[in-house]
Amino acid sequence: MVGPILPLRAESIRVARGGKTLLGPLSLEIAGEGVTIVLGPNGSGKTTLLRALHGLERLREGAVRWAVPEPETRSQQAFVFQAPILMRRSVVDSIAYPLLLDGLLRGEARARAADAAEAVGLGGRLALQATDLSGGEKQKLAIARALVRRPQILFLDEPCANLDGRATREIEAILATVREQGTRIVMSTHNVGQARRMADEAVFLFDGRLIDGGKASDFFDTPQTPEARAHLQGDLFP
């Protein structure tokens, strides 16, 4: 049984490629419950802290630290990326593959995306396969699929990005659902309304570095950067 793997700790990070810092060096906790929203301007550095947090890159400078042994959070984070990663499977056996990679038998993995794909809104599609879906449909299915494992922290990077208002609701709905239910959420989004809705904290990333946030409703009233101000009022950056 693998207990709390909360607070996460990023320390002074940094990553780099081809020579070119593109986030970092900056320091964050992630900890206690909520949502944490990461905002910035396009090519801030959302996706790739994002990232760095999961796992999911190289690090140049500073490490990131969960509460245990990182081997024993593997299974207990999940990711959702903008664009959903499918499967040549159906809805439930598209959702049921993590629980196969965990050694689950068939039936009660199946039985456990079935579960998941009620709560995400696709209980009648399980029968179809997951190419068939709408995008919105699509983007439940890599929530589903992502919340199966039950983690203790979920990523998202910008899920909404390339939906309408009525699919960006109905996730919306689903992720207060999550929230409620004790799974710790950070997601990066382009939607300040959205992020206004969401966020019980706020990150905010300029050129790759950490410049503002904190709670949600100190950072929205009063930014504390010029940026900041600049980014929540819809301006064009130089």
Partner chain sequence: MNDILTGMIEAVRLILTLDPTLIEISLRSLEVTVSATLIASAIGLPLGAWLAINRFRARRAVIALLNALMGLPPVVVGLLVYVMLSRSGPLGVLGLLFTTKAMIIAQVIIITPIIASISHQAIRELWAAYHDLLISLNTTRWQRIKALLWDGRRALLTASLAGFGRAIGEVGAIMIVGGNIDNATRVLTTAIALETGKGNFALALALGFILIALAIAVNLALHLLSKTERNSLW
Given for the second form:
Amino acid sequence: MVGPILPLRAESIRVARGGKTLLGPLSLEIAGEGVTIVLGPNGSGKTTLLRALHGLERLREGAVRWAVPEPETRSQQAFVFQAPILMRRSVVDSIAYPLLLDGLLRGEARARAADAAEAVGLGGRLALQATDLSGGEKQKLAIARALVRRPQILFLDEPCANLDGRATREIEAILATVREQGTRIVMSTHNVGQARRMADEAVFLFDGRLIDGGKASDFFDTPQTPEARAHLQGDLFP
Amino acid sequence: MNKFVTVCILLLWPMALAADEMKMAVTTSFANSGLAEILLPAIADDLGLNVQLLIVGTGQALKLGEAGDVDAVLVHSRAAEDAFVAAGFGTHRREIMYNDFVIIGPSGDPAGAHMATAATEAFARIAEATAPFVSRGDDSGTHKMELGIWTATGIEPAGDWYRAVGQGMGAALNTAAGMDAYILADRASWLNFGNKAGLGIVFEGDPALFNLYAYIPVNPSRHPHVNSKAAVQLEDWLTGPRAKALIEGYRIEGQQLFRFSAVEK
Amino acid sequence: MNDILTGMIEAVRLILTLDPTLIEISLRSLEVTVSATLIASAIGLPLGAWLAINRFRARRAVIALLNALMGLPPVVVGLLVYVMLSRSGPLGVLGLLFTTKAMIIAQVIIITPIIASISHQAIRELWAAYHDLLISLNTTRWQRIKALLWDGRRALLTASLAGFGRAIGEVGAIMIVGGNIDNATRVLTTAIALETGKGNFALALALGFILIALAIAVNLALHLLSKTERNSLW
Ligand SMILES: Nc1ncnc2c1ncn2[C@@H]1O[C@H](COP(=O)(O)OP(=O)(O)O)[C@@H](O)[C@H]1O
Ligand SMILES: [Mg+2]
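Form predicted on its own done, so how does the form predicted in complex with the partner chain look?
Once more the chain from above appears, this time first in line as the rest of the complex follows.
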């Protein structure tokens, strides 16, 4: 077993592509329990930040450090992409896949995958091809697949961006349970209402820089920057 | 994955074959005669020997023997055979039988080859008329026979009318049938040929057209892996009474094709 | 036209009478080509996947080489294998020339580039879709290849079938390395060449029709199999 991998510290990280800085330099710490919401307008760098923390982006500067050496954290991290990446497999086999990677036998992996599917409300869809699911179900499948290894931290990139109200509520409920079970959640959204409902902690990105944030109650009541204030009020930027 | 590889290996290396077998390179004309279908089963019966035939031109047949890829050759090109044995690739040369070549041409015979009294004259008439002539052009025994006749006429065959196709007897006959051309063919191949179209025999009977088949075992001191025991057995059989009866008795459309000519050692 | 008709009639007659020679050479055609396809797939499919997911310096060169090899005339392959396997060649001691094994080797060389190239295309698309997920799940290189091969299996089946189709209809190379020996290395294509050479067009055509039917039957059977699999996944 791997010990606690948190806190996670991003130290002066910068991501650039072709000479243009997309993100940072910025520093950030994720510790304790609960939900950190990454907030910001489109193109502000939310996706890039999450991917950088998860190790999917090459850093031009700085480093992401965990409480244990990074290779040991790999199986303890999970990521849900904005557009769910679906394998050409049935629902149960899609969810079982990470367990097979860990060396579980097919039967046991499927049994645990079936439980994980049940937990997100896909219990009746096990044999369906993943690509035949509805939009909300696809995102639930991605969440179940991310959770099946019982990670310590779960990153989600705008998981509800393309979903209707009902599917959004269902996913928020699932994530509330996940949070209670002790999984640390870091999730981006551009939906202020959702951010208010879910956040214990907030991070506000603007133009690739981290310019505001803090404890949820403080940040939502008294944002320090005009950009954050405007965003929280639903203003459109020029 | 491992299972998969095992299956592949099993497919690649099936059980070794039981019966004794040997490989013999023979010429296309011999194979086309159909005589092999009579002789091979009899050999299998008498000797328990499975003779596998590689059907190629004389040139390639001798190459196969030279490389040790066959155990014996049965060919018909005297000069090349002598050179082969002299170079030590074969142990010796043993005559088995002969058949003859015929000159095939369009039934109208525009070159008047049928009026010739010798093969050389027939060829000369074709060249004079610049009538289309198909040559095997593949270094086969038939090709060598054809070139020998041209040399004897003193004519260098060249020009639009002379088409060297570089293929076997059947393919060359197909080509000749397609363009109403003259062609030199062995009688057996001609009789067995299924696509005669408008062609027919325009000249035959000149002893210069006789075609002698000889058997040469590949030299085991050069290629120790050759099945020389089988090669010796086969030679004895081919020069024996059973082979004589089968060879002389073989007929197509009522015509005898081969004459047995082996002499006792 | 007449030849085609008599050819068809002859084909039907040969099949209905279960002509022993026909069955023998058809089975040998299948044995050689199925073996070659299995071996070439075992090499070509992982190679295609490997090329799709790895960036290394010689990658472009290898892909260019594969494409060039796809255009290699089978006769040239046959000649090279012949020279290698001849008793006086470097691999002569194996004694493989003029056996079905030599024919399998030649066909493997001919179709491996095809299978690798088609699977490379298919796997590259799948890899683009799976990339972030498989990286996120911390997969090893071999696990990635396995997932891509398994999930891309229908496209890969198509790649293998393309190889099979090329091999079963191939004549130039196997004629040279197999020798078209009756009862030993004669297969449908070399028999067709032989009968054409004898001017027996009807028989040659009949064998041709049987060859086509065989290729279609194998394709249909495999596609049906892969369909049923789709519906009984769990
Ligand atoms: N592959 C890329 N090449 C260049 N720029 C990119 C690329 N991907 C994203 N960007 C840019 O990086 C910035 C941040 O993008 P992103 O992190 O996706 O923002 P968000 O998720 O907040 O909408 C945007 O300006 C976007 O246009
Ligand atoms: Mg985004």
